[in-house]
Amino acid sequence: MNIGIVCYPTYGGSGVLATELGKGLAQKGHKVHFITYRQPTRLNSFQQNVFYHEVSTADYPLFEYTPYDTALTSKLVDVVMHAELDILHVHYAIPHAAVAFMAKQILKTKGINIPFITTLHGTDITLVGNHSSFAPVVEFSINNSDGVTAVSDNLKKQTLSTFNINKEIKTIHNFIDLKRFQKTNKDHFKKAIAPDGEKVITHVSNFRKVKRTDDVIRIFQKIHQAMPSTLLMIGDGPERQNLEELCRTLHICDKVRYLGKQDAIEELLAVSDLFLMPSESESFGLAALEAMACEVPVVSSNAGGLPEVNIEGQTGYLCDVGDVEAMAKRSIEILSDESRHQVFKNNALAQAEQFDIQNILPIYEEYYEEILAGVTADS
């Protein structure tokens, strides 16, 4: 197939599901066709079968603000026609799934009927796109998409509620790659991080308020003051200094690193003990995931797709959102007990072992077949 797929090239969780998605269907001998304004993060390196066309906006006097949907739709238009794609697959509703329908129905007068696939990630409908300024739009586009997928069940039922939803919505759950994300030996790197044998805890994020990282800092002072730790905060957003203030009000700066973002995040988790995520709101948590298959337990909140990902007195535990008393309880009986531990870590890999994306993509080769074949049918 030649697939073309719409994103977001950032850090954020959506950005880098299709990223991955994308690397991963051209390994299978797909060609794919990334169209962004900025090349993914993700996208850092030579791959066969992979294109990147750049979306370019001109500034214009007229524009108070530079009309990005315009200039996506034209190049998607301009990419169908000379890439020949097959079918396109947008990533986050807002506004790729709208710019899809407008570009499918530009290519539709020049002859070419190319469907959209629009995956829902979480914010998208959750955040932004329950929002009266665009519900319209997101409801519009949702239904008449060729095809939906949302990334954990939790964010369907969210959607079906949220909206007046007449199209089918297939749940295909967020992945990991394995052979990435993985647990290696890198005891001289945690000597670095934890010179004393400190237990190392870490938490990824984009810093935002519905993550909680305030939440974060108090569990971990409550685990620091039960026995020796460190916590690493990897990721950086508008919580930032707020953040940090707290660290002094609690006296524990020295003990809480800052990091930023990483790249490399596999390294960090192959060195932690516990992973931290109290978000209010999680429609999958890859991030979790991820710790998961670093063979980190999970200590999170029960919200979204959370349950989903971290089972309860499995892999980890789920609380109550803002319980941070049970948190940090959960986290100590974890770390305190070396035998409950190994279990744990166990368990959180094999559970990722599901999830690996070797399971996940013959998922979406075969749907996007389902709707090619469907298209085909109403031609």
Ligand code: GMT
Second form
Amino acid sequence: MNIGIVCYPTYGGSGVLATELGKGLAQKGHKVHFITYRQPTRLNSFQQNVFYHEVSTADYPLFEYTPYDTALTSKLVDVVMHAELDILHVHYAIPHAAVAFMAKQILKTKGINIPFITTLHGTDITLVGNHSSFAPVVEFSINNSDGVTAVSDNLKKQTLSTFNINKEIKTIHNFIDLKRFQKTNKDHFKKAIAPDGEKVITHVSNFRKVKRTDDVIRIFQKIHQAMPSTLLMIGDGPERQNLEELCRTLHICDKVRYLGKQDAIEELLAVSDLFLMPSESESFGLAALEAMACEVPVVSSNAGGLPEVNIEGQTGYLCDVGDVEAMAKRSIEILSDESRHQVFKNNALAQAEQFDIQNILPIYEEYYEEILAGVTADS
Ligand code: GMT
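Taking the form predicted alone as the starting point, write out the structure of the form predicted in complex with the ligand.
Below, the chain from earlier opens the complete complex, with every other chain and molecule after it.
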């Protein structure tokens, strides 16, 4: 198949998932065209069958806001026509689903009937999509997509309860490449990070409010009071400054390391003992899955789709949003008993294996075939 993938290129779950999906499909022989405004973070080396089309916008003094949607629509029309795409797969509804709808209408006037699939990732429904300035467009573009997927059953449920949806939504969970994300021996690295055998606690996100990164710091402070430990904060974002101030107030600055946006996350996860994800809202929790694949148990909130990934009492624990006390207590429970810790590590890996890319990719391929067949029958 000749597949166009539209996504955000930034350090966020939807862009990561879209890029890994495209790379996986290309490895299976499909031709994959990424269409976005910047090279996606995880599209960082040459790969056979992968093409990249950058959307450029024209500046004009009249524009206070550059009309990216229009530029992306024009680029989609161009790529669909000239690269002869069979299908478009857009990740994150805003604005991608509406843009794909518009491109489809333009292409119809040129005799091309291109189907498009929208994958809902989370905040495009829960936090941003339901805002009055976006909601009617999100609802319309979901209902007018040829296919719609959500990354968890919970997100599907939330979409159906938030909007008036007349379209079947298929859950296709996030996936993981277990060849890349696996526990490797990084003892030298662990010695550098935790020279006195401290426990290594890790958090990865884009440090937005929804991630409740201040809870991460407060949970860690309690763990640190109970045992020697160090916290790795991976990623970056708007909450960073507040977090540093909180660390100063709690006098734990020397125990918290801000590592920024890292590429080789699996190497840091390989030296981690526990992963924290106290999010306010989380449709799936791809970062938690990456940790679990590296045999790192997870203490998380029970928000959104997290219970579909992190299994209570097996791969980690799920606590109410904001319950820092409970999350710290559960973390200490796991970390203070070697044999229990080992059981959680094994369970985490076993659970991650359920989401192996090898199992999920064929589901996307079959779904593409199904949508293509429907569109061909209609035309
Ligand atoms: O919020 C983020 O971290 C980024 C966000 C996105 O849409 O880019 O991630 C969402 O998509 C991921 C991949 O499907 C999911 O694993 C995350 O749970 C989801 N984030 C939220 O729902 C907050």
